[in-house]
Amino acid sequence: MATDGQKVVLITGCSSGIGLRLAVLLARDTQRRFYVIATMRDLRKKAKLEEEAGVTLHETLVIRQLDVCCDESVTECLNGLQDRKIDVLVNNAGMGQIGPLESLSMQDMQKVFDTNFFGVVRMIKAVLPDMKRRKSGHIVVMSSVMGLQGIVFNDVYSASKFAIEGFCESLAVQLLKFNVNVSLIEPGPVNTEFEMKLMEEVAKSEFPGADADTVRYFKDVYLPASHEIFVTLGQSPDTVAKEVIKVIAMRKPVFRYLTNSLYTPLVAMKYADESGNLSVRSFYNLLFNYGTIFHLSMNLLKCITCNCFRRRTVTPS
């Protein structure tokens, strides 16, 4: 049970990745500012979180079952909390979908939206009445740079993130009147077990329904380029979790927060040309016409982000 002065933080999707690391880091806060309710759809996957939580388990961190796609599950979890009080809601649960559009079933695409969009909406609807009544609260949503810039062969995932960006942008204006803040966290690629497993699975798929040229472009162009981007720009779940904590700790939380500054120019390019041609054609050319320039750019970024380079360029104080 939370003590006076502690912020109650409920996090969805804590069985692995960013959610797990965020729950652990908040629970370990030396000033004991947070009481963490780490939730997951399947409690059979809680062993890793329990291990990493260590002595904080049942002290500043508790684990609860919660399926963001189920009204009853959300209600049951919140009813189990003292006064249903949540100071910070972190919507982290999500799922991905990669592949040619023709090969994806409508059912699979709807599952992505059920989790990434409607799951977030369901959680926000559940906590808003209390936050509005108390005129205090912070809603944090794990979005993505793919909610700002569409990425080839990630059509449905990007669409779900674009949807949640628009929803939150509208909601944020309304909730300021109640002193409730909304923050969108926008990571680039994150090196998680989930992402790696997804990439391995799609590489083996035959993608029935898609034409041979599209499948070839996907496997021979997109997948290698995606792997190179992950290797070069990918952040660890721990790094992203620490960035989320910075936002949670802000006295006046920002609305949007890119966790990887290397993506800023890519996002800015989209808004530099109102026709949209600059970003669309630039990404097209890099993928399909100027592969050499793409690889050189990745190698340059590797040098810039290399720890050895950073150490050489830092001037001793």
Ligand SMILES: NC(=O)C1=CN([C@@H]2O[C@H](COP(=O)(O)OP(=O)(O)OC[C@H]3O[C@@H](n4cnc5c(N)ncnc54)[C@H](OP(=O)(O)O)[C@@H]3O)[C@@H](O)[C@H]2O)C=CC1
Given for the second form:
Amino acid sequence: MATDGQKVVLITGCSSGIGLRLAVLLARDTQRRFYVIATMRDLRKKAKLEEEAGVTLHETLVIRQLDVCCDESVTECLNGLQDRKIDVLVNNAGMGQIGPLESLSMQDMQKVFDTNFFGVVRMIKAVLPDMKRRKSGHIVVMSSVMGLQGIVFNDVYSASKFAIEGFCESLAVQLLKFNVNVSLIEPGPVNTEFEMKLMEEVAKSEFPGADADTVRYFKDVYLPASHEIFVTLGQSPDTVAKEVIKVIAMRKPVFRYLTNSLYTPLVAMKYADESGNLSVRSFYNLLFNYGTIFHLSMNLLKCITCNCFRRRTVTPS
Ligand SMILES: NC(=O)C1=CN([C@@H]2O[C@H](COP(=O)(O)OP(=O)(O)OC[C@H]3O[C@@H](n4cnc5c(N)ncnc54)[C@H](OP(=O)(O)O)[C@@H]3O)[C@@H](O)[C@H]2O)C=CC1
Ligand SMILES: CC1=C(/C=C/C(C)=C/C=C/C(C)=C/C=O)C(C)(C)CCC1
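Could you give the coordinates for the form predicted in complex with the ligand, as opposed to the form predicted on its own above?
Every chain and every other molecule in the complex is listed next, the one we just looked at coming first.
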């Protein structure tokens, strides 16, 4: 049970990736500021979290079942909490989707919205009455740079994150009246199971309905470039989790938090030219026209981020 003064943090999607690492790092806080309710939809996947939680399990971390797409599961989980009290709700659960639009089924696209948009809406709707009554609370949402700037072949995933951005921007104003804060976290690529799950889907697909040129652009141009982005700019789930902890610990939390400064200029283009041409054409050129420059600049970034440039210039041979 949470002790006085401890913040109760409920996190969705803790079976892997950012959610798992956030749960573990919060539970291991040296000042024991947090009591973590780490949730996942399938408890058969809890072994990894249990292992990484170590001695914090049943102390500052408990594991509960919660599927963000299921009303009963959400109700049951919240009713099982002491006084239904949650200080911080972290909406982390989510799924990606890539590929030519023509080859994706409406059902699969709806699943993305059910998880990334309506899943978050369902969670917020469920905790709101208690937070409003207590006049305290913090709602954190794992959005994405793709909630601010669309990326080719990520049309529906990106739309689901844009949707949650609009929802949160609207809601945040009303909630301030009740002393409830809303924060959007905007990571760029993060090296979790996210990319692998996407590649598994791609490997299974025969791209029904998509023409040969589009499939070629997707497979031979987009996929290698995207992988390069993950390798060069990708953050670790720990890095993102630590940024989230900073936001959770703030007395006056910020509304929007970009975790990856290397990616920020790509998002900023949109605000530099309100016509949208700068970003649309730059992304087009980066993908289709400047293959060599793209490749070189990614390699340069890789060197800067891994620090080998500095080591080479500073360390005498
Ligand atoms: N990785 C990246 O590059 C980026 C990720 N993000 C966002 O970060 C969040 C976490 O992703 P990440 O850790 O990278 O990816 P992972 O795939 O490692 O983790 C996703 C988590 O969400 C869970 N989940 C999916 N659907 C549901 C559901 N219906 N109910 C409950 N849990 C569910 C998964 O559970 P299960 O194991 O059961 O499938 C898993 O625990 C997502 O919202 C994603 O959109 C944002 C920017 C970049
Ligand atoms: C920047 C960039 C690209 C890819 C970006 C990617 C792949 C970003 C992934 C972000 C993720 C995974 C967010 C999750 O929410 C392209 C189109 C290859 C080429 C042009 C420049």
